[in-house]
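Single chain ahead, written as structure tokens, the form predicted on its own.
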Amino acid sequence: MKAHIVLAHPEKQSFNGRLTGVSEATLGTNGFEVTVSDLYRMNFDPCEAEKHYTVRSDDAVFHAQTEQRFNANNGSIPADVSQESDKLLNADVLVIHFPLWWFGAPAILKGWMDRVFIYGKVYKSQMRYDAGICRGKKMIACITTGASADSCSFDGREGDTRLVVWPLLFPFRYIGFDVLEPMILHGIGGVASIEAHEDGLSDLDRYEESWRDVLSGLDTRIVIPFNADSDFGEDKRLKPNAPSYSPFVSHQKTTLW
């Protein structure tokens, strides 16, 4: 069994970095062959652009999907993308570590997806969702926030973090992964998070233990429900009798403004 870990944080000594070490050690102890991509240390370029392609389908106009598919078909995918996509496709379990910045993932992680989820290799029109190339594989995210759990609750000032996270996880469902319930750790960075309690453990220590337990129980972790391909009609809209699992895909329009 193989596991691949992706870290999207600029500081190796951050709590995200610390948790990445926990992931590597725990998965290794549990029998996984582990690889790690520390995106900032790799200086991974998150910007998809023509400069990455020495072989072009169209030298006059750069269209990302066209060039991705052309290079995938011709065996000329950029080296950094080829290496990262191979790690992704070879893994039975994918673990992503990142902080929530401005209600989204760090740009380097979004750019990693933009480039590594390459058209023609990682997905095609007939190789998505239930038929995704990563079907049968597991993905889990470990996400930190600076705000407290109360601020990030459904009635909190910063909004429900679970709703914020849904669009960040959906791309992994798009390419076929079973997306496990993420671990969301709140209040990171504050003085209170590093102060020891009566048992001698700080909040960070407790988070670390909880995350280690999650990694050791991946087989029983809740899989986030997404609609099956059969839940949609020929018009690509949800069938009247199909289930709805989130406000993002539902039978009623969500009114926001």
The other form holds:
There are 2 protein chains.
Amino acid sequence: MKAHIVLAHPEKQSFNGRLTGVSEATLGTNGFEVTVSDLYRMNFDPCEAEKHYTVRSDDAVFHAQTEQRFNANNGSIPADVSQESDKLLNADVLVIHFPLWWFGAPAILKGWMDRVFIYGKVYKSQMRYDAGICRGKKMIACITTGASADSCSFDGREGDTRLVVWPLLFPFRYIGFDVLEPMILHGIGGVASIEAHEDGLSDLDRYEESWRDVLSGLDTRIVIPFNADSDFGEDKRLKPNAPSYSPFVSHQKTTLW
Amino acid sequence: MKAHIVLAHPEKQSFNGRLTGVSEATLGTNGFEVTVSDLYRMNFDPCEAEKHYTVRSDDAVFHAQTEQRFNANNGSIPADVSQESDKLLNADVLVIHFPLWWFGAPAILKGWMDRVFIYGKVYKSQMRYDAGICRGKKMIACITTGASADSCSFDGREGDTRLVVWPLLFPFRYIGFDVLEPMILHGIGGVASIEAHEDGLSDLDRYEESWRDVLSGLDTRIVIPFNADSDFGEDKRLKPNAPSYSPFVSHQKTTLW
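We have the form predicted on its own; now please give the form predicted in complex with a further copy of the same chain.
Let's see the whole complex now, leading with the same chain.
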């Protein structure tokens, strides 16, 4: 079994860096062959742009999906993207480490998705959702926040982090993964103590232990339920009797404004 | 009155590029002094990282917020970020143009937020939400999707785009903006026609007209309601009688898994 880890943090000595080390060691101990993409240390370019394509379907106008598909078919996917997409597709388990910045992924991780989830190789219209190329594989995100657990809770001032990260997790469902309940660790760099409590462990140490437990229990970790392809009609809208698992795909329009 | 426009699309000739031209012309005609940040043409670097800081609070360990605040206080904010944050703060109206990629902003735009919403200048703990530096200013996003309106609707297979973009809009509330209802234009590059209908207008032409109308009616455009600071207790959780405007900040935990 292979595990691939992606880290999106500028500082290797950060708590995200430390957790990535835990992932590498724990998954290795648990029998996985482990690879790591440390996006900052790789100097990964997150901007999908024409400069990456030496061969073009259309030299006059750059359309990302058109060039992705053309180059996938042509065997000329940009080298960095080719390597990253191979690691993604070879993994049985994918682990993503990142801090929540402005209610989203750091740009370097968002751009890893923009570029590496390449049209024609990682997905196409007949290869997504239930028919996604990563079906049968698991992914889990380990996310840190600076704000406290209270302020990130369902009634917290920062918005419910579980809902905030839904749009970040959904792309992994789109390409076929079983998306596991994410690990969300709050108060990093702030309210979470780096001083030991009476038992000799700091909050960060406790977080690390919990994360190790999660990694060793991936087989029983909750899989986020998403609708099956068959729940949607021809128009790609929920059939009347289909289940709804969240406000994001619902029978009722959610009030926002 | 000043308007600032941010474009995040790799192709100037794209529909997003065209809409940006409409924004520039329409706001200019309507009496605004207009500036544009075309992030791709500026070659904006979206990755917050130590390389941007020549002066450091801590040379050994890079912590983004620490260095942002230190450099803001020290008058040594990186030049590109300094310019962008000035444009942001000088604007009475901010318009953001981008295509929805993988249920989020293109990395170059996400990174514009990661870097330009600089701690110590654009926000700090006593300068956010109701006390945000951009209070009294308006922002509106003009977002294109490739998928159809049906599949992006509240019961659509792609998830309700209105909810999907909430985490992208919330940072603007965080720094104090009145966030207007976004313009979301579906099916670009796909189901939206580029051929003229009987009235001589294609779907894209119609979208352009609607957008022009929106720009000329900013004063009456719906402002997305968010909770006031006074709706939260000391613990930053909603007070029992406070209103809830969305599932993101709610009295009840939303089921997701």
